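What follows is a single chain, given as C-alpha cells, in the form predicted alone.
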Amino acid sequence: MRKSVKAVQMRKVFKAVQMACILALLVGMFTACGTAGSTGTTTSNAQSASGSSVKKIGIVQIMEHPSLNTIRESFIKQLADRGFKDGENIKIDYQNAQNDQTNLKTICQKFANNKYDLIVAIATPSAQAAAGETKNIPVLFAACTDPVGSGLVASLDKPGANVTGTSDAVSAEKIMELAKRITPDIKTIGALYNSGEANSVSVVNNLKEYASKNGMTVVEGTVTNTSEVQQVAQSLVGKADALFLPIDNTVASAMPVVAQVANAAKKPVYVGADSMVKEGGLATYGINYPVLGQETANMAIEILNGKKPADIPVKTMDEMDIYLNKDTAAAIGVTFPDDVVKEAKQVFGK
C-alpha cells in the first residue's frame, strides 16, 4: 500500500515536471516568435532608412569658398522646400576635399562604392573626379564653367551619359564691357588663373577673343597653387592696366591677397564671381549663385524621381547681375558711374 501511494506521488511529480517543461517550451516559443517579429521590424526599418524610400545623396565640394558654400546651402534648402528633407526621405553626406586631389578621389570612391543614389559635385574638379569613379550612379555637377571642354558631357543639350548639371559660365566679353564703362582707358589686361583648371582656360580664351577684336592686349599669369598667387599678381600689376580673374578655384581662394596687391598698385581687378567682388575685386557681371543652387536642386529632384541624366540638358544661367565693391573703388581712386550703380544687384562695402 505504501509503495502504491509512493508510486502515485511519483507519477504526480513527474506530470508536474512534465507540465512545467511544456509551459517553459511554449513560453520560449512565444518569446522566440516575439523576438523574430521584433528583429523583422528592425530589419524592415533599416531597409527603409537605407533603401529606395530614403535616397542617399553624396555632396562633394572641392574646397571651402563663399560661392561654393552658397551653392551647397541653396541646393539643400531648395530640396527641403520641395519636400526632400535630410534625415527624412533623403540622407545627405557632405564631404569637403580641402582642395586636395587625393582627398577628392577618396571621397568619390566612397560614394561610388557605397552605391549612393546621387552624387552632387560642386565645381569642375569635383565633377571630373566623381565622373571618373562611376558610370552608373547619376552625377550632378554644379558650377562647371565648361562641361563640354572638361569632358563631362557630350553636349549641353544631350549630355549622353550619367552626368549633367548646371554651368556657371560667365561672359568675359560682358565683364570687359562693364570694365570699359568703369575704367575706359584700360588697354592691357593681366589674366591671372590656374592653367590646370579647364573652366578657367575656357574663360581666358573668351577674354583673348574679345581683346583681339577690341585692340586690347592680354598678358597671362598662370599659377598651379595658392602659394604662387601673390608673386604672379605682383608681376602682372607691373605689366597691365587691370587684372582679370575668371571663376578659378585656386585664385579665388587667395582673392584677398590679389586685392591687396592690386590696391597697392592702384589697379582695378575684374572678376568672375560675386564672392570675389565681396573679397576685394572691383566689379563683375556674374552669376547669381543662390539661383544656381536652386536650379541644381530642381535637376536633382528630376533624377531622384527617375529621370536619367542623359535626358536632362545642362542648365546655363540666364540670370546675370552687376556686383560692385565701393571700398575697393575708393582704395584705387575709381568712381563708379551712376548708371552702373543703379544697375547693380549688390554694392559691397561701406
Given for the second form:
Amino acid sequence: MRKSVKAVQMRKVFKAVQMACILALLVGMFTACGTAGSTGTTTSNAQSASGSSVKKIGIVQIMEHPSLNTIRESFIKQLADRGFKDGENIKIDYQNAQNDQTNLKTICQKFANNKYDLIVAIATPSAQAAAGETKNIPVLFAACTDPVGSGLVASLDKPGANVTGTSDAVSAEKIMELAKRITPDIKTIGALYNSGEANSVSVVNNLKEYASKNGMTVVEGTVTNTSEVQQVAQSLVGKADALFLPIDNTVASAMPVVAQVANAAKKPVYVGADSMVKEGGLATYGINYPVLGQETANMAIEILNGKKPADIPVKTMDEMDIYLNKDTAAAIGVTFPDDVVKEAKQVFGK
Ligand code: TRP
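Alright, leaving the form predicted alone aside, put up the form predicted together with tryptophan (TRP).
Following is the full complex, with the preceding chain placed first.
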C-alpha cells in the first residue's frame, strides 16, 4: 500500500517536472523567436513591405572601383555588427551596373517592382536612377558629393521625399591649399572629369571659384566614358601645371591610366578621394570612406525601424585627412614638405 502511494506521489512529481519542462521549452522558443528578428538596438517585428519579416534590401552600385567597393563592404559589415545579417533577418540583393545607364535603370526597376523594403544606391548616378524609379520605397544613397545639386534632396537638413543618405562632399579649396603647399608654383590647373556626373560638376565649379580668387586658371578636359580618359589626360598634361580630379566615378575607374600619363609628363595629380591617391594620384584632402559606409548603415537601420527618409537629414563627413603617395612623388621628382607628411593620415607607396 505504502509503496503504491509513494508510486502515485512519484508519478505526480514526475508529471509536474514534465509540465515544467514543456513550459520552459515553450517560453524558450518564444524568446528565441523574439530575438531572431531583432537586434540589440531594435525590437521591431514589423512586417516588410513585401509581406515577409525578412526585409529585402537592394544595393545598386554604378560600377566597380575600390572606393565604392569599400563603402559597400563597410555598409554590410556595420549592418551585421548591429544585428542585421544577410540571409538571416535581412536579404541583400547586390547589383552592379558595370557603368551602364541602361543597366542602372533595369536594376532599379526590378528593385521597385519587387517592392524591396529599402534601396541603397552607391554613388550619384545610381541614386539618381533609383530616385527616378520609385516615390514610395525608401532610397538611401551613399557617398553622393552634392545631393542638392544633383537633384536628390530638397535640402540637406530636410530631404523632403523618399530619398536621403550620406555625402562625401569635399572642399576644392582645401585640396588646392594642400596642392600649393606641395607644389607652390602651379598656376594652370587641368580639371579632368565626366561632365555628365553632377557630383563632379559641382566640385569643378568650386575649383573655378577658388582659381579666379587666387590668380589661377582652370582648363577643362571632360570625358563621357572611361575609354576617353587616356587621351583627354594626355592633352591636359600638355596644357596644365597640375591635374585636378574631382570625386568622379568615370575617371576614378581609370585612375592607373591617368597616373601613367601624368607621371610620364612629370605633372602632379591632385584628387578627391584616398583611393585615387592609392592608385597613383599625388595627394588629397579627403574623407574616410569606411566611416561613411558605417554611417550609411546606421541610417539604413533607422529606416528599417520605420523612420521616414524625408525626416532624416543627409549626413556629411566633417572629418577630413591628408593622403599622400610617395611613389608618385618620386616618379615626378616632388618632395613632400615635412609638415605635410607629419599631418598626413596615410602615406601610400613603398
Ligand atoms: N562621390 C561620388 C558620387 O557622388 C562617388 C564616389 C565615392 C567616388 N567614392 C569615390 C567617386 C571615389 C570617385 C572616387 O558619385
